[in-house]
Amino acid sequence: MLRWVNAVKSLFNRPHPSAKEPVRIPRSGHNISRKFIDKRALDVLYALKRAGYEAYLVGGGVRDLLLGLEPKDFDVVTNAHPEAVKQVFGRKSRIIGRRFRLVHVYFGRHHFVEVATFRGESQGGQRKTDERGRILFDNVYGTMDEDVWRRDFTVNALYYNIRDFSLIDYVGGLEDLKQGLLRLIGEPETRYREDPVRLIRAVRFAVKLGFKIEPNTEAPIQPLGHLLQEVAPARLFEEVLKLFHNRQAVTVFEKLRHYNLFRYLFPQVDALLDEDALTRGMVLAGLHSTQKRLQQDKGVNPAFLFAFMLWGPLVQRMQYYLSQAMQPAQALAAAADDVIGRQIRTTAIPKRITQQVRDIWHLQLRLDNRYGDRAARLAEHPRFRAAYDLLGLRAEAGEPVRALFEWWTTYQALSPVDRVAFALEVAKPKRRRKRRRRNRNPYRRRARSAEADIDQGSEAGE
């Protein structure tokens, strides 16, 4: 970080630019080449200037560009608006967005380039707001003089120009990129007002730059927590992924506990970290092993970051079930139902993700069960590698599976003649005794009822 720091103290030892004259950086002063922007980015870029259009690259892309940084994606900004940004690029485009319009231009199925519209100030009641400041519509569009003010943070509103290579900055970004500072652009407040994802995000920028948050963009962070209840729980599932699937992950929640912002994402989990040891184990040792998977360049599941942050609430859930004489699979099942029920009010997992967690969690029951070609029949299954982790992150928490777990390594680790040999070595589950099937049919009852009335007749009978 320090040499990312001094990089940019070289390359920008100047003074704080006044609110009304930006500085202008020639291509000459800064170190951003086009060989390390994304093709389809550039692309997206010169299709714009072509057409006659402003086109800039904004945002986190440009940041970490000059921090030594390899951007995840690139944002461009443009004056022409949506419609007109869809005439350029035609069915390869799509205009998206409800508070504020955008196009994504695609590359393939699953690559796109945002492309937004300079915002303005409000005109003739087009921008909308609550009573609490919150932004609810804002299709306001105006120059990049407008634009820079709307953006969130100094160092996330720095432009390079596709024109000349230039840079351009009004907020003093370039300064506090030197300083390693995160500051609000406006009054701090009325800007988490408009939008309260700003709270959780002035965390992970801090946390994954390694800046401090300036005070004045600090001090209403824990105050005004609760305003994230109000965000909608769609949006806060895409944040919460941001958040924790990060390499920094352990230290981004410590950060957001520190702040007391974890309980508006994970309030069941949140309730528990202080009085339970073992949900903070299970917690702590996921997020370690998250970042792991991350930094050695390994994919990371949604799912799986779900089943064990919940996994303390679910096991407190489900003591209750097996008290009211539940067998354990029910237990799981109604404990599951509740406490996934519960997080989706706060953040809207998707369905096919839910069903994933599910699946993980019920793979814990069945991890004992393995005699026989029981074990192969388990390791074939879809969820069987989420179910294994899970149950070592239960094991580094301190729940009594260490030696489950050691046999699930040993097993996985040999040959499949071996197994099969291994397997057989676990004691063979006791066979419980099958109870007699009660006929149901109320028609047969009654006849059986009806033949014992007529052999009890016929005795007194005789």
Ligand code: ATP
Contents of the next structure:
Amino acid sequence: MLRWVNAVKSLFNRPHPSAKEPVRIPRSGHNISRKFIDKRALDVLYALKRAGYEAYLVGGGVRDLLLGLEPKDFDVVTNAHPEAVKQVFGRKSRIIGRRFRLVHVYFGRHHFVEVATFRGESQGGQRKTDERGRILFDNVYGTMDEDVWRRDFTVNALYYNIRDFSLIDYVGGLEDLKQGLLRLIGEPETRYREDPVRLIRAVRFAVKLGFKIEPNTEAPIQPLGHLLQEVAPARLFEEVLKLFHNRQAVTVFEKLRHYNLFRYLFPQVDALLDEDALTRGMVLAGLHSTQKRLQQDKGVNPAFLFAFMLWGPLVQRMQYYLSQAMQPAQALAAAADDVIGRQIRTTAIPKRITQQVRDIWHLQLRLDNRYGDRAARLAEHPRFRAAYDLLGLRAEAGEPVRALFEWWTTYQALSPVDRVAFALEVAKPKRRRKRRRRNRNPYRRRARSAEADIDQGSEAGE
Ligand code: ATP
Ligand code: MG
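Okay, that one was the form predicted on its own. Can I see the form predicted together with adenosine-5'-triphosphate (ATP) too?
Let's see the whole complex now, leading with the same chain.
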């Protein structure tokens, strides 16, 4: 019954395609200048136009230009079908995607402009959805006045027409842009159910643009958060990078916590945040350092993000294994398996990256062991720099590793010759094996080595 009511409600709330005449703003009425549009995106737009097709810039590119921000990328949309687009651009283009096919037009090996074909409705003006309301089929081509209703927020649904440089607004996006409002197109709950990733997109755009989330768009965010559990982990992985590899990563984190969405991205971290100061300290120190690097135009690395985010859960899990009399390195490896194993059920982290996370963690145990030529060998490790940065975050988060971090800071500033002398000043490591052998009682021996592990763990691992 309820489902039926909802279905009817969404029918009424969804504006019918072409139900509304768009507002057209001529070139003289807006501030988008071709000067600020990426040259390659312009090339693509003109080539499509010359071939007789409609071609528009849409999405974040248009929105950011109107706001005077520098767009991250430019999305092109056209009435040409993918095969036709491919004909226009020939060998420099590739059709990609299975569910909805797009064309990538390449400029050099690494840069491409994404060209999408207008999406339309499947039969009967209704999108095919599953019993929970998620979109199932999404592969029908259409016209601009159908395409617009499938977009997420009004400010993301403005079209810039390459034919006459006018702007086309079906959904009141320009007014919302002026007001600083993030508003979903259509009935919010329906739109979130169709694609729950819109819940996190709402948070990301509100922070990025400094916009207020319009009340009807905001109200369902927390109650519907659980829908994120059904999103494909590979997609959530991509979203997590967009959320936190961001110049406002800290605010994004706080907003996600505010709407109780963070737990659907990092469940193990969320469970510890309130009770464990180290977990909280690492997340905040890590996100502050991420946003600072981005503000300075420095690169960021997904492995490092996961390494600091999951450090709190790792330490907890490692303490458990140490209490089971495992050696530190083994305990760390077992804890890493557990923590990463649980995280990838939520966000599918590619293997290459989880291996780097493990290396960064494992190096934390080795950083203390720097006598003689060991320091030089450690500094050569491909993950050394990330491991050193993580050590810095640990110091900031209150772990007793400040002196060690400063030692490595000094070490790296020295010339190669001075480094050798500096590393010889470190106290020679004690030889534990000999001492242990003196103890003949096998039971006492086991108990003692467990203690030694815990001691060593708290020295290097906490
Ligand atoms: P940015 O690139 O700055 O992150 P964007 O708005 O360009 O923001 P994209 O993910 O590049 O975001 O998507 C381009 C456009 O495609 C969006 O502006 C929106 O119109 C549409 N879109 C993207 N994802 C969705 C979605 N999940 N639901 C509906 N429309 C979407
Ligand atoms: Mg974009």
